[in-house]
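Given next, in structure tokens, is a single chain: the form predicted alone.
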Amino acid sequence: METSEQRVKIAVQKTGRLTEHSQDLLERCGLKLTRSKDRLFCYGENMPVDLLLVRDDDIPGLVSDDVCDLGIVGLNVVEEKRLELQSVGRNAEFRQVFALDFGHCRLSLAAPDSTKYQGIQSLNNSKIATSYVYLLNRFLKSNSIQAETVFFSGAVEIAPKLGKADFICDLVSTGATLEANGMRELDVLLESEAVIIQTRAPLSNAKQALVDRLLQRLDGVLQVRESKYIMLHAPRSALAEIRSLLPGSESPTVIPLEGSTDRVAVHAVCRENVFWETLENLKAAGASSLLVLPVEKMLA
């Protein structure tokens, strides 16, 4: 009979920007899901698989501890975790697996439109209010920089009007916030995006055997985000021409058409986006009955 400890757990933010799109993925790789009551918890039914909702700066702590097996977090989130435990001494008992390319985002310093900057020296003696307290406080060891942090949990921007803060060190991804309340962005501390994140902890034999699998599919997913199949007909004199013209394409396969010895079918895998100038390039080159197709998954 299967246990709970058989089961995979993955924990996945709880509500936010990376919520939808964590699920997406891991429905894209074949998990359904079945979500309880109290909206905590997603059951896998097909496989033995466990979503874990839950705040995501828990996520990382929740790895390193091996309550869960695997983690969909920003990569933000992952680098000030890791900091936070290297300062009591600990190591981070997860890795990264995968980058994800959704989520994007930075973490940056702001202040007040009406601030003079000139650099990051114009930070020392002042107090910078942040959530990523590690991440700031190694970005002003690093320059030499003598200032104060200030923790605030949410709400960050408004630190300056409350006079609690000269700057902030916030996460940006359009600026719109910044903008709303009267302040620009000045530097970028982290370039961030979500990961997923492994246990460094030993899983019996059935269970990596199922993590393999399922990073397996991940990384299938991940290679075809924007991959096209290309298919087309075209004189055998034109195909160096056509090659050249495939984005991405490494080794395009090459089909005799029945009843022509000039002429082929040509079909390639493009790992990159098919836009109507490449479809109109390819035509002005020789090709004919032009079809794109989107790659929903794919096993190297």
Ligand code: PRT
Given for the second form:
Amino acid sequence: METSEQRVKIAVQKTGRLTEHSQDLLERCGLKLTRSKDRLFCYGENMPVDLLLVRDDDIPGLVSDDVCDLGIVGLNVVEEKRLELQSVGRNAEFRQVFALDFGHCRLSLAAPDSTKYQGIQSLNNSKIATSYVYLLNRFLKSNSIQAETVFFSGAVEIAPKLGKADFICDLVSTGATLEANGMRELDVLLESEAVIIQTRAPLSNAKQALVDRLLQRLDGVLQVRESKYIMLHAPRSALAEIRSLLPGSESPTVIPLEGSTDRVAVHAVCRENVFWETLENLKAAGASSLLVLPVEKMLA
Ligand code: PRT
Ligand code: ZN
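Can I get the form predicted together with ligand PRT as well, since the one above is the form predicted alone?
Every chain and every other molecule in the complex is listed next, the one we just looked at coming first.
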């Protein structure tokens, strides 16, 4: 009989910017999920894997405390939690497994357009509003800046208008929010994207094997995202040049063509997108019958 302890638990954001991508990624690893009635839980129907749907800020804590085995969360939240734990003499009991290539943003300093800024020394004796107090304080300390941090749990961008701060330190992706609030970006403290973290608590052999299998599938899903399978015909003499033109490919397969001593078929997996320019260059190098196909699954 399978107990809930034997099922792998993954903490993902309940509702927000990471929710759809996180679930989509896991579904592309072959996981079939059903959401519970209270919508706090997703049950894995075809694998002993369940999702706990929580606020993103709780994810590093849940993984560190071994309530969940894995978590998908922004690096900004992970690093803030790591520093918070450090400040009370504790270590984060999770390790970052790999970056997931979505949820890209940066934690940046910004100021109203009218504020003079001549480098980070301008921050001395100022007030800076942020939800990322630990990351901001680390930045200030490492640059020997004396400034007051003002905690805002949300809507940080309105702090200067309210007269609560001179500068803000907040997440930026397109920059539209800053622009709409008459502000400009000054310095980047952290480049962030969604990452998967794993608890440091030892797992049973069966559970660890399942986690490894899931992570291997995740890696495969991430690798195929940009990958293409390319097929073409070419004269043997052009092979060296053609190989050099194939973007991010390992050794291609070269197959003789029936009835021809000189021409061969070349098949290769390219780990980057194949653009029209590349195809035109391949054609100019002597290739013909070019075909580019999407790659659906890959297992290294
Ligand atoms: O309820 P819960 O606590 O789970 O959600 P939340 O409101 O804390 O988080 P959410 O859903 O807004 O963001 C989750 C994660 O998405 C963040 O921790 C980041 O890792 C990542 N992410 C990526 C972003 C952004 N891009 C982003 N642009 N998080 C927030 N923003 C906000 C930013 O705070 C600012 O208000 O969007 C605004 C700026 O966006 P631009 O495009 O105008 O520059
Ligand atoms: Zn949050």
